[in-house]
Amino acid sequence: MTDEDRAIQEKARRFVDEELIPHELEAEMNAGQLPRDVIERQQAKLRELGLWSINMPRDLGGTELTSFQQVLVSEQIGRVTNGLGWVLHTGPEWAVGVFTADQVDRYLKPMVAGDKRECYAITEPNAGSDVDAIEATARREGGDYLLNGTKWHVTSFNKAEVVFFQAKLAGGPKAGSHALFIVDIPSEGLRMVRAPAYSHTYADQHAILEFEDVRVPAANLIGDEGGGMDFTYAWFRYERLMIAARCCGAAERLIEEATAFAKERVQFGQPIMSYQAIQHMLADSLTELWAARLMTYRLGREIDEGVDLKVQHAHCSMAKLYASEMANRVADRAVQIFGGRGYMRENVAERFYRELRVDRIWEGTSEIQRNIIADQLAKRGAGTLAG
């Protein structure tokens, strides 16, 4: 790493240690919520540190860190529970060069500034891993589109002013192909059906939404008709890389906490760290973390180097697959090392044990990642993907 990389990493680590971790238990016991003044202070600190909109161009108001530097920051954010790291704002990087000038002014610049937050309405009751199975529709009517459909797991809807809605076109020359739209919150015909309770304790809800003849102007179509999947894939690549980075951070925190406990916890007259069963769990955890970190760091650098997009896509799947499953194994071992304490909500291992499970599901399940990897292996060979 360069001196600049290390400085960015240290800034992010210090922010997490001083501004986020001290509030974990408060958030856990209050449905993930923190007082407004605490959040505003955290946001101001991020701006002061140059860690706001780290993935967005400077000419739009972002910090424009490299992909590798973004990995370093996200890894540190992963060390905190309860979704408190989501205070670090990152906008839709995939929209740069895609949004029209009007969309940039009305939506993208406010998103970068933090004045508007976005959420994604893609998943449906009958369309999860199989995105092409979505039943939501967009029908052209004069200068507008009418949007209809039910969407599930719309993360952060309760904090958003904009929702990206993915649909299939109904009618016209591109009928049946995908399109992506910008929908303002609130909009007539858009309603939240409910906000289910999930395993983790986050302030951000994952709502079920109903779109009933929601009318949006044609100016809110993103890109061209039929281009919706391209933008979704770009978003998936970015999210899969950052999930891998956050999982590395979570694993590091778990290993540190479990090791410190094992050194102090005395049973049968000696610290449990002296027992081989505990040593082996920690040794396996550290080895797997190192492997995941090397993979994730390398992927960040190769994106900066501009390697082939298909190779990036496969490597993002590989990093997410390995890092997410690694972090879940580490969390399970940490709970075991803490024993009964590891089953208490006030314990970091218990919270991570619940929270990390979803990283093997969202933005593509582990099984879908394996499908992507195997497909690219068949097309490109092991030498290209693992060379």
Ligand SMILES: Cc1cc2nc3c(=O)[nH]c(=O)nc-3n(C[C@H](O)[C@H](O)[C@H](O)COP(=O)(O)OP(=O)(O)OC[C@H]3O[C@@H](n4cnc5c(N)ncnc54)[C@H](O)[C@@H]3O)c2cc1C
Given for the second form:
Amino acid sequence: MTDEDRAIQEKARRFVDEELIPHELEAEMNAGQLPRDVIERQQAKLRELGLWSINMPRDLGGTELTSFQQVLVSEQIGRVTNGLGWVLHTGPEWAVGVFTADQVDRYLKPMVAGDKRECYAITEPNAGSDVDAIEATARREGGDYLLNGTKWHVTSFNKAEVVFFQAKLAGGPKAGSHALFIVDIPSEGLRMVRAPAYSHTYADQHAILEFEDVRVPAANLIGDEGGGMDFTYAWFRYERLMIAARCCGAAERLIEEATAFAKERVQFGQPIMSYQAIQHMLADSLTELWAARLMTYRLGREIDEGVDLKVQHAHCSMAKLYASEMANRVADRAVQIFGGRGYMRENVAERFYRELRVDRIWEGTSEIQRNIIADQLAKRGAGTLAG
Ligand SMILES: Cc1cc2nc3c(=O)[nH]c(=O)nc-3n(C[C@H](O)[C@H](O)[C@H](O)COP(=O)(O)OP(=O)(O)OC[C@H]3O[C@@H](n4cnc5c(N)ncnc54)[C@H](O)[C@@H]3O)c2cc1C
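Having seen the form predicted on its own, I'd like the form predicted together with the ligand now, please.
Starting with the chain above, the whole complex follows.
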């Protein structure tokens, strides 16, 4: 790590400790919500620290950290529960060089500035892991497209001004291929069906949306007709790496908190830390965290070095798979070490136990990550992927 890397990591750590962790319980007891002035203070602090839009180019108003530095920041953000770390705004990096000049002005710059927030509508009732099974359609009509479809789990819809909508083209030379659109919120024909309750207590909801003849100008098509899946893959790679980083941060916090508790908690006349059963749970957790962290850090550096995209894709799956499963094992052990206290919502282990579960599901389930890894292994060999 360079001095600059370490300084960024330290800044992010202090921000999490001072500005986010103290608000976890308040959020847990208030449906994930924090008062407006608290969020505004956190946002101002992030800007002051140079941690705003860390993944976006400077000429668009971002901080443009290296991928490795973004990993360091995300890891710290992962140490906090209740999605409070989402205040660290990271816009759609994949859109850089893809959006037209007009789309950059109307959408990307406001996203980088934090004036517009985006959400993603890809998953459908009959298309989850199998993205190619989507039934949503986009039909060209003069200078517009008409969008139709039902979308599930649309994260942050309640806070967003823009939704990226993935559909298959109905008609035209590229009929049946994927296309991605920018849709303003609100738009005529776009309706929230409901916002179901999920395991975690986050302010960001995961809405079910209905698109019924939503009309968008052709200028809101992203890239070319048929290019929809490329952008989705780029987004998946970025998110999988950042999930791995956040899982490392969560595991570190859990290990620290569980160790502190084990040293203090006395049963049968001794701190429970003196019992081998407890020691081994912590030792396994620490060892697995180290492995996940090494993997994630190396992947961050690989991306900065411009390693082959297919290798990056496989490594993003490997890091996400290993780190998310590691963090879930660590959370389970932490609950066990805290005993009955670990089952209370006011306990960090209880919250992480619920919250980390989704990291094995979203942005591609563990099973899908294994499929990707095995596919790449067959094509490239173990030496290329684990050398
Ligand atoms: C909290 C939350 C937020 C989300 N946010 C968004 C969002 O913002 N935008 C969005 O578009 N989507 C979002 N999603 C959707 C998420 O990406 C999907 O849930 C995920 O991709 C899995 O799809 P599915 O739920 O339909 O499960 P399915 O694909 O139906 O899978 C069910 C089970 O079958 C397994 N399975 C499926 N295919 C295979 C296979 N080939 N081999 C082995 N096993 C297989 C899966 O691993 C899983 O265990 C979110 C989901 C959650 C829970």
